[in-house]
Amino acid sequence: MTLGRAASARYAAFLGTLAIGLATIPLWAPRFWIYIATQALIFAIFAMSLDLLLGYAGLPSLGHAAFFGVGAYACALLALRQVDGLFPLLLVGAVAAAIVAVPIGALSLRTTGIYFLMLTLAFGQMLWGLAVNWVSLTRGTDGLIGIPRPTLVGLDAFEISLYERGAFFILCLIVAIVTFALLQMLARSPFGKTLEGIRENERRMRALGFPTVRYRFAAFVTAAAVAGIAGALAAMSNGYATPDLLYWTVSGLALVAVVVGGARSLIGPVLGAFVVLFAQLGLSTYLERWELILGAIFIAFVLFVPGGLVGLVRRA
């Protein structure tokens, strides 16, 4: 019991140090690196949503970017209609992604393993094609541009502009912390433990009377809603929403982040997201075939560090 408490205290201290360290970035970093760190935080939220599927429910998906893109487009369409407010924009991203996930999850969860992987990939590519060809709504390959950032209204009608240095980064950090805390509570709840049991032995859980398909369906829709929030933040951060956000390579990068950071541990995808994004930035700056190097890093982690960065820390 004492060792467990000590480990929990060290884990809490690590999380607190990480959060404080990230919060200081706007104080010393140039504007470009603040933007990169903001993208990493958004990508970390997206990776955490995928980890709920892969790490806890045992559902590998290559179509998860579809919900990321749907959230971005829903936020963009609402913002371009002069709707100013952070919570409505985040909410519409989450709700739109969850609504789209309902029929996709209902059909995809009839299968498992590689068949589930391929079905999610197929549905994701269908939505990408829809975004490309539905020009009247999405403006095709040009996408929706000129998406404004909302204005936060504080006490005494004090307005906070999210265009100021570091303001949007702090917002994304707060959303990431809240998302991490909520998903951590979900993972440690009876619902999360049931998902782990289904992942390990679905037949046994079904024999014990658990409706395994319903549990996985709930996890699928929840993960989609979180991905939609990340997509809404991406649209606000970049000022545009394009079909590229729905493409399967975005899901692939998130999958790499989960594996590199360590699945079944929500802090793992956060660390993996930062590593993958900064590796992508650094490699693409100096190498034309940077995807080969990133792929080699992914293979190395799968073969030699199956627990990811979190696994290395736990061993130490």
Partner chain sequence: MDVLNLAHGSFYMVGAYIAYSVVVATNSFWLALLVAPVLLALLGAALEVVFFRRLYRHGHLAQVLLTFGFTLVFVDLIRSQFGPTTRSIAPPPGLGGAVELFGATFSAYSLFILGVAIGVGALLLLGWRFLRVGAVLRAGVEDKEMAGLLGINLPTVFTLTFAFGAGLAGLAGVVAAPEFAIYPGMDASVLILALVVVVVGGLGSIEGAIVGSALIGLGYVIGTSLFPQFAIGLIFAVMAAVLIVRPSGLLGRRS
Given for the second form:
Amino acid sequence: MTLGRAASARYAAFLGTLAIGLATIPLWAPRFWIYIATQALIFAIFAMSLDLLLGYAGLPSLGHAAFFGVGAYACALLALRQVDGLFPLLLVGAVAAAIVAVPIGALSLRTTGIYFLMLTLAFGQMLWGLAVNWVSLTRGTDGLIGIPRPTLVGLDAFEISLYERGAFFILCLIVAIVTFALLQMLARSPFGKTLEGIRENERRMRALGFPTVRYRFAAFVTAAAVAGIAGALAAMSNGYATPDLLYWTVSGLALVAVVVGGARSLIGPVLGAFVVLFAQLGLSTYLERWELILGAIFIAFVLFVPGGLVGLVRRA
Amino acid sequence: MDVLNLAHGSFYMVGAYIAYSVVVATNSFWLALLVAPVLLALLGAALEVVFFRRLYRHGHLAQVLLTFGFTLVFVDLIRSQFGPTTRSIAPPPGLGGAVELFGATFSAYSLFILGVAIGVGALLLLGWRFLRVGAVLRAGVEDKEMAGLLGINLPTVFTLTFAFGAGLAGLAGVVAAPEFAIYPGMDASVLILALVVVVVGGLGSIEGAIVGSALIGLGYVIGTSLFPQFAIGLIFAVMAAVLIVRPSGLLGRRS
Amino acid sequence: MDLSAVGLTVRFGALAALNRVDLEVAAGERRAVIGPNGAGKTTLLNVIAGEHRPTEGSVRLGGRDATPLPPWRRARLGLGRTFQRSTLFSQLTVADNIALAVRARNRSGWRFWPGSEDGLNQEVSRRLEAGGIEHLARRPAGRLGHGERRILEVELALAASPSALLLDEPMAGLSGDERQKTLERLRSLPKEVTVVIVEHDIDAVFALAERITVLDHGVKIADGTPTEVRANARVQEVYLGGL
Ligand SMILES: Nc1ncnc2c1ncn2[C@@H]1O[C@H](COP(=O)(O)OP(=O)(O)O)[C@@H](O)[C@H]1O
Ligand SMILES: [Mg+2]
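Let's compare: the form predicted alone is above, so bring in the form predicted in complex with the partner chain.
Let's see the whole complex now, leading with the same chain.
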């Protein structure tokens, strides 16, 4: 995306306002809404990682929730074994997800397009099946419960507990902003430009001398690692990790968030994540048949707003 | 057809629930076997005409999102009608017993399923080969104008194919109903298995799908008896192995 | 870079698109490959570039056996190519198209942070100018006219500074003026660059080529200097038709 100077200034102002606006939420919102906003931020990080795949690398994964779940379980397993410290646990989530992504990526990336979609979906469900069936490790459908939130090892001087009102939300906000900045940087780097070229025309990129599969593989593993971080945050936030985190509908919702928000913009998926999460949690609080409504909303969106929210803004 | 329909599993699920309703109301499994595929074919045709038709040119992602929306709608509709609990129906009279064959005992109903599967597979193969449905569809997918010039009415062909696929999914749902549990998540499990089968067999190949299901079925049975917890793992191991050797599936055309 | 193919056979089902074709191109040579449609010219280029594995035979690039190498490795040995059907980055601007090719040569794709790419931008400007397309720099490739697209197709290959270049009908559909420019552009390439050009524009072929190879139905039916090929009765019969 190349913007004119005025447009970039407006964009920066928009980002700043959004960040500050979000940061004030703990000051005025009721607890329940802080909780939902926290979930939305975590989902936003997850959706941004999917945008790296879908928007920039052109890889439509329908199994991305697997890495979200692996990050959550890895974090949970260690936290339950008295491993403490925010950074080590987030790192563990990222590394575990990246490790799992290596074989899945190596196999799935032999294909592209619809085939890639089917493969990632299948592998994602395999990991979900594993989470359900490997009871000795994961406790099956009951999941791992009672995961403590870590302390900020190294930042003891601040005397902040992540159980305080708003503290965990602010943590998620910081992680989301850092993720956004890093992914934005990646997208504008030579690596990002190369991914863009591969998405546009892989055949030509190969003819020019780029080992395209390696680039896509790198994007796949990176996206998985970011999803793992989001998963670790989810485990800390909820205090539990269940197979539901890996279920394919979570991948589907993330895909919806990216497309509803507008792919290849990073900020679009953040907005999309908020829309999806508020729609999901909001509807489910007040309506019994919320999935039906949600599904109908998605259908309408696909039919009538193919460019996503960001597309609407760009056109306006 | 080059369309990825995530709601295909939903058709299967709806088929099973129709069977359940018909059996509860009339106590006739055979009626269900007749009604469900027809209803689902009609449903499929309607969805194709109203929704999917607009999306062919928008590519796979739009299809995925649209059909994903439908899976949410279907599963919720089913849940609102039948609740979240697992249902079951008895096999039709005469197929409830066990049969002795080659010194082993089989339930008569599983033999019935096998028979239906072989019958449908054979019919599909014959249709594919001799009616050249495959050739028409492929031509339609690859070159819409050319197919039009040849006097093929593509929209109708696509609608019919879609309806036929939905009907078959419904038939599978009915046939499966007495053997497997009927519950609101059955759409996803069958969808994934079907995807694995297609990936293993090769996209766009009926023969491939048949070979694929045989292989995966075998893998599943062996897996269940050896290490029940990880039967699903063995299926995916088979898939991974096939992919390593032949990325486009056993009988798929190389792209 | 010199390149050679020995006993190349490529079968698509029952059809032999290439049948025991040998090709020997010296470093810096200008070679044309001609023949009627369906003769196997594109297939030959695809096999040399690594897009198709030959059913039989081998390919050597710069004295090295390249038969098992994927396309990107061959490109790194210094092989560049254009496609018969324009293969561009249609959503990117012309300048960004060229930038990708320059990055390919610099192998700078593995840098994960943005940063000043002044050197790159300067080189892109230089190359746009050399190709006479600087006025199109900010236009997305997908919105170019046919002739402009064919020219970018060639510039894209040149921007990676290949030492051997395969061109698949670079002049097809160009206006007389555009043909002339493209011809000049190709003639002005450094002497050490090897060029293999597939082209139906016979004047351009004779203006450019030092040697000509003629294919028909996957078989090499002639190979020699332009004068020899022009005099070859078989070539006259199947292709040149009395020129
Ligand atoms: N991927 C392919 N699959 C099947 N047949 C092909 C393929 N590519 C080319 N052919 C066939 O091989 C023959 C040679 O094609 P090609 O090399 O494109 O000829 P030319 O470039 O000389 O016009 C043609 O008959 C063509 O139909
Ligand atoms: Mg050709």
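So that the term is clear: the rigid core is the largest set of C-alpha atoms that superpose within 1.5 Å between two forms. Positions refer to the first chain, counted from 1. These numbers come from a predicted model, not from an experiment.
- Residue 15: CA moves less than 2 Å between these two forms after rigid-core fitting.
- Core superposition places the Cα of residue 300 3.3 Å apart between these two forms.
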